[in-house]
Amino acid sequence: MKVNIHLNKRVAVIGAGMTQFRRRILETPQEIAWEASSKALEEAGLELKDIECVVIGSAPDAFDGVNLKGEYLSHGSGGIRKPSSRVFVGGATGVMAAITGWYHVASGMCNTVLVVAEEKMSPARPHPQSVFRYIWDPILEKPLNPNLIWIFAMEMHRYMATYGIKKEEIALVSVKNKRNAANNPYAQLGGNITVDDVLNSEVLVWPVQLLDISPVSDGGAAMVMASEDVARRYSDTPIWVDGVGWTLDNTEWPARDLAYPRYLEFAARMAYKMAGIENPYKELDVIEPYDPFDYKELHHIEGLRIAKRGEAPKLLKEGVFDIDGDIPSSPSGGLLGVGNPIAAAGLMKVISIYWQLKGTAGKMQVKKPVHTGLAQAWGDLMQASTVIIMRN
């Protein structure tokens, strides 16, 4: 794909902020959005009056219980009397919000953009899973009364069966990410667990067990993006967005390859071409692949072409993806450890890479020097993928 000649302005991230990710946060969605926004503005050294455009990312309205959630959240996101828009591609929303902020600046339309992602899932009744009852085809799928865990269980089983992968190997992702999350002050479920803990946890839909899956969470995240002249005026360490990519696969999930995420390979190829990356294994220093389930981190590492098909578990066992490994993966703790307020979780991954490249990740900072990082998210009807590549 050739980059549009009108998207030719360099774009940097100069500030970011987050709320803690928790279950049943007392603050309203607008208050959550503002807490994250004000922290991002403070880190950037800007005030709300300095922001020209606002991009809001949030998943289905039903989570927060408010219709037209983009308009509702604009009060807490600084979007009043400014060009404001909301993007929504399910779990891929958080990275898509950052991509949307990028092209607001890259096109020359805005010099400063506040990107805000928020989700408050706890109020959904009787459980957030019930919200997903309305994503299925009303004739072909809904009569089967499916839920998302049911679909993910089939995908996980197909991935394991196709490549001969054992559950013990997949469980190592949960062990790694929850260990990393213990160093993250925003995390909901950081800690030291074992493979046996995962294998002995409650079976939800075989082979998915309780510790294979990320928790229900509330939370917000925000980021300030700016044009090159503004970024250099306000920051000594701007982090540049050098590649973006996004795609949709077939909306009919029975027609998709469940053992391999083709939707992600296409998005990654787009971002790699823009960033000039030919060998992702050698050229990426740190990654944040989307991990709502432990097997999805491995699945996505393969879709990103960092590992060959079926070989990500082998590299995981060798320590390649540990925080002191060759390509640290989810040093934030990922969704499995930090939590999964859907849209905010994707933007959390972008912010994690931003802080890693800036060298301000604190106890989460990876051990080796890092210059190129990637964040990725996935969602909608499990066929949307979004990728962003940043450099320092």
Given for the second form:
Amino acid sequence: MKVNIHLNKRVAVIGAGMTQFRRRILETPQEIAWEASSKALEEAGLELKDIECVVIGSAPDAFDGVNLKGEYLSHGSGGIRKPSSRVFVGGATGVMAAITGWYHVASGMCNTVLVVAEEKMSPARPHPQSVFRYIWDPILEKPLNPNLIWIFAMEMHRYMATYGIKKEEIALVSVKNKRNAANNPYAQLGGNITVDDVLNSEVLVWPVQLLDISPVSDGGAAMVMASEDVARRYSDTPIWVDGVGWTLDNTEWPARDLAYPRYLEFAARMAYKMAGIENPYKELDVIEPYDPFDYKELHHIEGLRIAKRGEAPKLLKEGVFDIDGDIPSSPSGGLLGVGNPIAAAGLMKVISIYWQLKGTAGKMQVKKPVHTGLAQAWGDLMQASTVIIMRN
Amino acid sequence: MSWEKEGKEGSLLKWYDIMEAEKYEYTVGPAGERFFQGLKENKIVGSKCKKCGKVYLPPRIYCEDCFTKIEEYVELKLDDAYLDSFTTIYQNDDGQKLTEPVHIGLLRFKGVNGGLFCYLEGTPKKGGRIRVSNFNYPLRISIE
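Taking the form predicted alone as the starting point, write out the structure of the form predicted together with its partner chain.
Below is the whole assembly, all chains and molecules, this chain first.
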């Protein structure tokens, strides 16, 4: 049963566009944003002059190496002489940009929004990982020189230990997502690999190995969102945003439960309540959980309450999350297969669900008919989560 | 004011660190490549929107108004160049006096969107013909 939430307008997605995700794209960040934006407008059948507001999502300035990245990207995002804003919640930004676009329309403020996400991870030297060096507490954590790989290795280890999960079971996520990505024309790392390939890949930070982890990517993604009256005028197949949720959990790493993503459970409950979903396992048809690491997809499936704690690997092994399964998960190929230009990767997940529900996902289209889909992202100091639920 | 007082190093608990990536390697993009190739041939290249006719300097691969792709590159004529504004810098970023003041000019072209910051040689003045003495970026220009 849907709860009584007072919104001025019902919101639909009517167009989307993406650039290819690649390691080192020649185009500048502004040009990447423009390519994605112009494709989204084209699919929506709108021109830039029809857009009332622009929302830009981009993660740390230090990736592209330009301070005030929102302002910098607005040129290629169609944001000049319009109310433009930038949202930033780390890795959760991509879905947050879509949520922000949603409330621009749902509030009645405007009828059409262009949501753009861009990230260029390749300029920083020696490696973009160095950008993350300064997100930690400067006194207590920074002296140990944490990086995202060893901090997640710690989380992965706790997750495995708590529920007795083996690396072979987790590696299946990487196998599935890279296989799905082979059908995605925008993907960077699609292909057929085996569990053994993952287990024999280079150990980066135990238990994280090379094929457990998403690549460094550049890329852009954009989406047009509109109020119901506009959506019905321009589209025969508007995809409705029925639920959104976002939450921040404790920002102290040492103080969080590493085995279970509580930050996501709260965000998911908010979105489920809005969408009137009581049993996510039965009611969701297709999902795009955030998967920068393979174990993270399982972690997030549990946080989304689709599987019980520690049981996502079992469902994965049974094929529930395969492209022809009960709840196909990351049919796009996810971050592991498509690539991980942070904010753009999050919005790519939303776009994947939009294309699935619209039935235009091409070779990525899941086998069963789908009516309700969910996309999710995760970030900040790894305690922020954003969830969006859409229906056709 | 407080910032003028001398601090006592070591009297407070402090933690020192730096915060930056070691370096960045940027790409100039397809339009940027045309622009920098042009400079090597002593040409200033802009790009022209075929829909609205607007010319951009530096060149862009898209028109910010029409949002269409731009594929036409045009060489800008120095006859159309003018100095939009200039300034003279007497101190460096650390507040130290420069031995020679530096002039910076904003170079623009009639009928063209955008412009370039250039080093300005000689005495800045209003009007006059622009001469480019060095096409290596950043450009050095003077006014005849």
